[in-house]
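Listed next as structure tokens is one chain, alone, in the form predicted on its own.
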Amino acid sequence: MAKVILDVDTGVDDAVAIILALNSPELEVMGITTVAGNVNVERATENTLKIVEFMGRNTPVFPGMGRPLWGELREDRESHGESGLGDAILPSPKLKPEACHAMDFVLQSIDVWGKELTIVATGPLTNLAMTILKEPQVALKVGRIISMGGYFGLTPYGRGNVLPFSEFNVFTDPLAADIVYHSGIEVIATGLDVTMNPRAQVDGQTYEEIGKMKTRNALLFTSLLGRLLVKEGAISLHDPLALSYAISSSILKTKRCTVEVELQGELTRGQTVVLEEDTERGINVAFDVDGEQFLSLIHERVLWR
């Protein structure tokens, strides 16, 4: 059983990723840290607690950084709604966040579990970049980081979702992504190249079928993600796909790439530029996905529970 920390900016697809993680026996979720991204960090923390409580769990939640290292926060209310949870209505949580800061929890966890620990980051990488800046030796101690972020131009499916070549999480804090990518930590970057592959998306017909299931989780799923279907014509499950790699590495194919991050520019902020492929340096970038295996996980562990 892999020990994982989830680092989230809980909007709609983070919520699905949390449900998938908590329902996966391959994973032991040691804690969840929150960061500003889709919504501000206070809202991300509250939303995370709502989902944990919805699941009947008491997984500890640790609030983290409230703004990017570089630039101002730009929340994505069009995709995630005012609350961050789309059209889902969940009661205010009775669970409370931990007093310990996310960064300190990560450092403590690395000290205890070291290379056994996987961090799955589905928001901007601000918390992890700050952890590296505070204690650079974590790069030698932690197992790996699985990150949802970036558009690398390795497939015909992806495209920028903020700027023409920039993905939201990296655009929100490009400096943080740059720090993590160059830290020496093993990074698996799950970007728009694979999350927008039609084989891994929920189309309109499947969405309607899910709506007929009437399970508690299926009803939550459709209320969380319905506005994405209206906006995009299909639902890309960005964050659950990144999380799924921690469950089964066979879901994604990756290649080793040297990647640089554009830190500024009216049209290029947050662009992740692949300079070389198949090098010993760099990070592991996902370029193909077993959509059938991934969507089976969603049906079995998110919708039917």
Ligand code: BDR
Given for the second form:
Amino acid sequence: MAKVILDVDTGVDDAVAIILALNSPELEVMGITTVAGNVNVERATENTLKIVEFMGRNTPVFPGMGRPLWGELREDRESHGESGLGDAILPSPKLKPEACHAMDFVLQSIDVWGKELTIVATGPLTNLAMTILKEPQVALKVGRIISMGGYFGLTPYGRGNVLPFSEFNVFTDPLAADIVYHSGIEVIATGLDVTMNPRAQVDGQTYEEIGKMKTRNALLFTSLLGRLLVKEGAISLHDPLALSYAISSSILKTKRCTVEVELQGELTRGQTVVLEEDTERGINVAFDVDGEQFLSLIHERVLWR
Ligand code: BDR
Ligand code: CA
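Switch over from the form predicted on its own to the form predicted in complex with this ligand, please.
Everything in the complex follows now, all chains and molecules, and the chain you saw is the first one.
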């Protein structure tokens, strides 16, 4: 079993990623840290606790950074709704967040588990960048970071979802992404190039079929993600796809690239620019996806429960 920490800004698709992680026997979820992104960090924490409680679990949740390292937070109410959980209505959680800050939990965990530990980050990379800045020598001992973020232009699929070339998580905190990408830690970047590949998306017809399943989880899934279908015509499961790589690395193909992050451009803030492909240096960028394997995981472990 791989030890993982989830770093989330829950968020409709973060919610599905949490469910997938907690239902996967390959993963031992040691804790969940939260960060400002789709919603503010208080709400991301509450939403995360709601999902953990919905699952009947008590995984500890550690609140983290409330704003990006640089720039203002721009919450995404259109895709994620006022609450951050789309149209899902879940009771206020009885579970409480931990007192320890996300960054300290991550550092303590790396100290204990080192290379055995994978961090799956499905929000802006603020918590992890802060961790690296605080204790670079400790941070470097982590196994790897699998991050949902970026649009790398390596496939015919995807496009920026905030600006023409910028993806939301990197756009929200480009400096944090830049710090993580250049940290020397093994990074796997799962960007819009793969999450918007139609083979890995849920189309309108499949969404309707899921609606007829009537399982508790299928009902939650449709109420979380209906807005994305209306907005984009198909549902990209960005965060669950990044998480799925921790379960089975054959779901994504990656290549090593050197990547720079545009920090300031008025029209390009958060653009992830690939300078060189197939290099020795840099980060691993996903460019192909086994959609069938991924969507069957979603069916077995999220919807049929
Ligand atoms: C990413 O941004 C958020 O809206 C989603 O939760 C996902 O992490 C996709 O660009
Ligand atoms: Ca997210």
